[in-house]
Amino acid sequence: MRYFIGNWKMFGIPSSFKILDKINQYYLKDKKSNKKYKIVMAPPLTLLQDFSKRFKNKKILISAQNSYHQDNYGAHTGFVSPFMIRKLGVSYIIIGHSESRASGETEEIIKNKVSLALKNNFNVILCIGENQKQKRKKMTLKTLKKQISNSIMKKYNFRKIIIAYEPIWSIGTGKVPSHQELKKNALAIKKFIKQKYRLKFNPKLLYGGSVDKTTVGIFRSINELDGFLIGGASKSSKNFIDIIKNFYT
């Protein structure tokens, strides 16, 4: 099973379900859908409600971008807990994206937020991913595994965890790992998983950053991957279902 998850940041307003409508219905005339891959969508907290209402009973899930390290209730104002969310009938969460991090989520907060998240019963979209000057000293692994080290406790399980590798200095930059790289950094991940974790199956592991239609195609051979983590080509009908044609080409 692949996924294909569209994360729309800071992007949509109340007609944007049109957008996902479109989705839907390619989806459900697309053969190959039931047995191969699965559509998740992340609109910003302001859509949760009326998207997790409206796509309820058809096959797109719902997202949510990101939640408060706190959860139920208290006076956090203009913050949201995973229990709320939860209550939305959203199923999934993203976690530790670099904006995020960027705009200062540390790393126990992050951990924090993963046991919350678990604990109301989502499924966890960990992203993971190193910057340009870690890449260039060749600290890349190193950074991933403290990354998953940091946030991940060996009592979590596993099969509700997706981790989404995205390398920050792809990110809206229109540069991707050559196909040898990422296959090599996907390996990785997945075996340190694994063996840290002691797993007896394989974790679910993402590629996200300057995900499109073209760039798509060279990730088509790499069995590791479960997946795609998509910015800016979600917030198109087209963009997005040209990604998936063109994966399955």
Ligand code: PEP
The other form holds:
Amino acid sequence: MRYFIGNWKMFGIPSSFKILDKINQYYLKDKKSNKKYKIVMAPPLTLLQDFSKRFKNKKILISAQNSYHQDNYGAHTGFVSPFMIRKLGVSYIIIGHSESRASGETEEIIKNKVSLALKNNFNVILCIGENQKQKRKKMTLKTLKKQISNSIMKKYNFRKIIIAYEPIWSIGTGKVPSHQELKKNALAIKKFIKQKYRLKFNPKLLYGGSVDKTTVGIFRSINELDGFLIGGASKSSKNFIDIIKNFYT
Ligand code: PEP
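Mind giving me the form predicted together with ligand PEP, seeing as the form predicted on its own was just shown?
Then the entire complex follows, led off by the chain already shown.
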């Protein structure tokens, strides 16, 4: 099963459900959809309740983009907990996105977020990725391993965790890793997780960073990838559908 997960970031108003409607219609018409892939969309917090109701019995699953790292309720002005989001019928949550890390989210906070989200029965999409400097210094794998080890404990149910490998230098820049580089990193991430957490199955791994209808073609043949986390191109139904079409052609 492959995943096409859209991250709208700070985009969308109530009428933007029309974008998802079009994607949903495509999914319903596409004969391979049910067996081959899932679509998950992460609109901003303001749209979660409306979208999760609208798409409840449809084919698009709804994800939150973040959540608070402790408590169900508390004196935390401006924040919402996974407990509160789960009550909206939302079942996926993105944690540790590089944009959240850049605005002060530490690995300790991310660890707590993962833990609390799993306790609330979410599917966690955990983002990891190296920056330009770490890549230049050949510290990519070291960085990724540290990010994984510092956020995931042994006892976690890996069937509820999806790792999204998103090189920071690739997010929103139009730059993507070469086929060879991404395949190497994807293999290394999966191997590391399988060994470290003694898994009998392969963990799920997505790639994210400037995925569009053209770049997706470069990655089509990387079997280690279980799908894509798509930022900019998920804001247009046409661009998002073209990614899926081009992946399967
Ligand atoms: C993202 O924000 O997770 C992302 C991958 O963005 P983009 O596709 O725009 O690079």
